[in-house]
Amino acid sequence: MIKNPIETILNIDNLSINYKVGDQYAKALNEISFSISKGERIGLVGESGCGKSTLLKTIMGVLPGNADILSGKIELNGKNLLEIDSEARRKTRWADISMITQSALNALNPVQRISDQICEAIKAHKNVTYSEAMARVEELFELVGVAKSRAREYPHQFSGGMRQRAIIAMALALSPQLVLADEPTTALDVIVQDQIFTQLKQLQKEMGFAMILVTHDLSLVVENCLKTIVMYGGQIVEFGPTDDMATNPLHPYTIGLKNAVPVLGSTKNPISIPGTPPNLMLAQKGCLFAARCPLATEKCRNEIPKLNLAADLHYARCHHLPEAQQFAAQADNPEIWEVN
């Protein structure tokens, strides 16, 4: 299990989840284990459907009714959230664990003032007056770089960047220990995106919360996170220090993600990974990436690789780790990715 020994806030151990679809099951998460400590920023990267959002919903306790938790623990400060009752779990939301969603326009009620929406979240957890809650809202608006005089406006009166800042203010209203950021800048241009992340890092420094940043964009994680988890087909396929993974990726999927990122000034075009993710409603045998991997052998197609420690604090799930550096050196050749 991947665990950080110092001031661990959240510890996830052997978490597996299925979704029931008709009379079939899709294996959304498969034996996920990692932990996050106070003040850490961990990036969670992978294609759509790899299990990122399911993991966040499980941590928040808002899984849909067709989800079935097969095994595992989610421990917040040593308490297993999967064993407490629904009311106790409700109290952890926003107070201990909060979420910054990827679409502020959808997350905010269009016919309710933004201040009232944040006040509602505060009053649901604290015995305070409306005036006291409103004072907290104004304080939060100043923290996220929006004039407090605008707190009583409606979502449609805000730009996309300002709405996202309002969502960040709501997420921080009760000073949570952990913030889950689910692609928080997807709909924003790169300049506003950079401003939002600069603001988040400053707020994290001031308030000390840990953060899990979920994205499909590897470059965002490289710029903003000290550690990175790469997911594929509901599994963790690589985990380690971001700098090490950016310069020395070990799993072929991570190498492929790196090659798919445009590089400023490069004369080479980004290379997409051919093929599609596995159908998680079908029984899987062997490595889930084998059908798209240039290194795949019969062993890969028939034997599930373990998540092994490959270097200092750097884990990868692959049968061909000794060949990783050689493959990475050749992976910018599109012909390498022509898998039969």
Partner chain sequence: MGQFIFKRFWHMCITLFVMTTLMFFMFRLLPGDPTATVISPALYPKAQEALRQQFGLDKPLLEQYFVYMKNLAFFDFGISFHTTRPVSEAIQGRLLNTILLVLPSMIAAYIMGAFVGAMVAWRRGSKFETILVLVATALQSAPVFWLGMLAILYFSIQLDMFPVGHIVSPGMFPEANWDMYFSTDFLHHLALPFIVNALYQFCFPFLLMRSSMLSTIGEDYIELARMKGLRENRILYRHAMRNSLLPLATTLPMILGWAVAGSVVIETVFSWPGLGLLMVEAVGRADYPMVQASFLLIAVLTVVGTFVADMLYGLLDPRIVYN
Second form
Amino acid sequence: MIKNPIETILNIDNLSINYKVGDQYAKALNEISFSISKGERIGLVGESGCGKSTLLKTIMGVLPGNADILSGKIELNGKNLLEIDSEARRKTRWADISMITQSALNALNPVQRISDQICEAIKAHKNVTYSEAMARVEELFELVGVAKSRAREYPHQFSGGMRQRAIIAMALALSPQLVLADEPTTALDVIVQDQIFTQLKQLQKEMGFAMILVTHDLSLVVENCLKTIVMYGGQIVEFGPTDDMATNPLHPYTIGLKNAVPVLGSTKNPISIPGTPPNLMLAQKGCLFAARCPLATEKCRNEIPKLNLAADLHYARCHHLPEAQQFAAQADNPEIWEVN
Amino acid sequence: MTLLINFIKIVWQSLGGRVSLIIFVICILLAIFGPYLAPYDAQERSYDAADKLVRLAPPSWDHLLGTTLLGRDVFSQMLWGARPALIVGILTALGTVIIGMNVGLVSGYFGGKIDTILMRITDIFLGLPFLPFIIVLLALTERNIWTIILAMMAVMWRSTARIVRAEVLSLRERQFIAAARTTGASDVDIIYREIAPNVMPLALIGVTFALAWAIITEASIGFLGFSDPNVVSWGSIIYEAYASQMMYRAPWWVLPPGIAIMILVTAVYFIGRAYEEVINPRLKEGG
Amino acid sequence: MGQFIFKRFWHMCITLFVMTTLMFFMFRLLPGDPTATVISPALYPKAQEALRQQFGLDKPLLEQYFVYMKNLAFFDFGISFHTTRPVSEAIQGRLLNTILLVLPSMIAAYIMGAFVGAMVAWRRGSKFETILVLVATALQSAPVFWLGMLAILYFSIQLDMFPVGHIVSPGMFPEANWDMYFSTDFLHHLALPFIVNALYQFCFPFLLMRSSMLSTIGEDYIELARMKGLRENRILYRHAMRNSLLPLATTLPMILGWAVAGSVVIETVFSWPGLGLLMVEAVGRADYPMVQASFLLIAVLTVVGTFVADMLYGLLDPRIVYN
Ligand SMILES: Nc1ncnc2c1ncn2[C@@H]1O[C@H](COP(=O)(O)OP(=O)(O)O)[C@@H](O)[C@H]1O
Ligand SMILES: [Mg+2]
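Can you swap the form predicted on its own for the form predicted together with its partner chain?
In what comes next, the whole complex appears, and the chain from above leads the way.
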């Protein structure tokens, strides 16, 4: 549906995932479709628990044992990753798609030298000697701005920011076409966060990889990405050019998210959307956001909305698209969010 | 008390825990009522119609588990022997944990010099070879059930102390402790009212492991022949069988006490593990 | 690293010092007559008097203590009540016998336990796993001397595969010497206690490794290793197993202590002439100098073992050494 066949590198179509919890199922991903082109940066936002990490893990092919892929395709350069054998799948990991993980502290093996952790990724895919791999590690360290003399240290000897840089170096080791970044800087303070993003963008320009940046912080996406995907309860609820979405958000959830971001120099307090994310164990009857949505009507509660094209390249999953603009204008009034 | 009820509730949740609790309760009932149920006295010798000692008789209706070299009824001895195993086990476990918990609480709460000294002492105790040390103590003092309990307590507190201290160190920095401090609560109050309840779950796990250890050690002491010669315990039954050199002709004599110890201690381990899995979810399988 | 070793070594020395001191005071103060544990009451009064002089037992306690420590430094443990020969003679060889019984079975048990525990956890949820956990817990709960007796009952007496006990066949080696330890007869005698001890020691590392693996498998770095496209075997050995070994290594000193302490019962069952058996026999004969000496050697073995195990842990976990 949303596809640009010319230089698309990754195309995800109708992907649905269940987690088995006890004898129940949680629908963590619900008919996800989107694609990403060469060198593109896409932001993926949504509250925690909406399925962002699950989506990235599915792309990487490292879902936990209790996850079930119900339907869908994940095509990398036209080849469906869900159909190839496990050895071929292993080879695409990191070489074609790599990942900058959420928690750099826990993602690094505490008892292995950082250089070795990067080397083993290189050697798993390329037939190189240890010293060749080591040379690459030093090159990468310089690239991400960490003294290469420190490559042979252990993770606990690094500061938080350095660890994150090491993870980035690791992700870039094999010059992948696509880098997935799962909340890469949530654990860091704002200044370091900024430095790392600047560097990441710089590297992205030089090396030309595409990137999916996952975050629950809308402002990061606005600064860094050209396109944005908004997820809610395992579904894509809005998708479009970031500029357009920032000025003219369409889904009430996106409008709410935007409200929750503090605006520099503004006296208005950010307000977060009251209520809790939907229970994914229950069968979906209508719009998942209906319970928290000020615009919700009977129709919303009973009829599942489709992802509709609303403006140029801008899609939203809502029954009330025409009212969006008017609603956005009054959304900074906390009272309007008091549903029920 | 609520803690104990809570403990039982948690253990009861899992199948293994449930079975183990039932086994444990049966053993306690045996320890209490066993001697009244026993058809013979523990030391009583049986004679047959011709007035001959019933030596090494295989199991029969008269002697459910056969007899020993001296014509004693193994089944009755088993029933008598539950009591020392459990008394020694339970008292030692409680004493051990009480000492260990206090050392851990004081050491972790005050920190600094007190901590260093207490932990050095704990380390030294950790270096003591457990069973040999108890044997030395028993060699130098009178051998009865109380010295055995005291000797075991004297060594076993060390591991609980370490575990509790580590927990206290992390609790000490928490909000509610700081809050208690600002309200001017005394150290003793903070330690026993604020911190102690929070380390109780750990202490309970400590009780189960100490219990398992104490039961096995009591049996080992019995087997080595250093227990109270007037008390029949499961360990001393094995000792007599071994010392008689006849056990190889009378498996009914050696098998029951070992099996009883094995079942009891397995149950205790599973109780501890069932509780631990809930308290410390990281251990939970697949978690 | 150097500092770490030095600190541990220093702690070890303190521990040993405190233990020997503790032993001195226990043996002099616990029984009614402080000399009762040093001089055999069976000796002639004249001989008793001579010994009293030699050990300075008529001097104040503190002075006796210094004499005791000096004697220890020269491996002089006094005179055995039972043989009336120096204790150090009887002790010779016993230490080695105990080490030969405990150490190999310990090492075998740890390697097997770690490996089987890891495998079982890696492919978790099998029937085999449930059964093995149950069996290991039950084995661990059984008294090891009883297991030894059953093993003798079945393998030695029923099947006649192994000798019933002792370190070599009687009369084979009238003088204990190095040839003895290299004889097949020795290995034949070692086999059964080795198997029983190894099987018993296997349970703890197995159970610990399994639960340690189960929690390691959920760690982020395992997921990252998988994302890096490493081969399954490398993830298993280099990451999951390697890191799960840490708790095993932490408990190694404790387990080593248990194993050495447990040698007392194993040696008794198999009549294995080690320190444990020596000590048990000495207690039975109220041979106090012998009790004291064998205990001290067992303690030294434990403490040194702990020290070595600590060093091993330092090698495995860089966070310890560098912090
Ligand atoms: N291994 C799992 N088993 C069961 N449920 C899971 C598992 N991992 C995640 N979930 C559930 O799936 C949903 C999506 O989780 P996740 O992808 O981690 O969200 P996000 O990264 O957006 O915070 C959440 O409701 C979470 O509770
Ligand atoms: Mg996440």
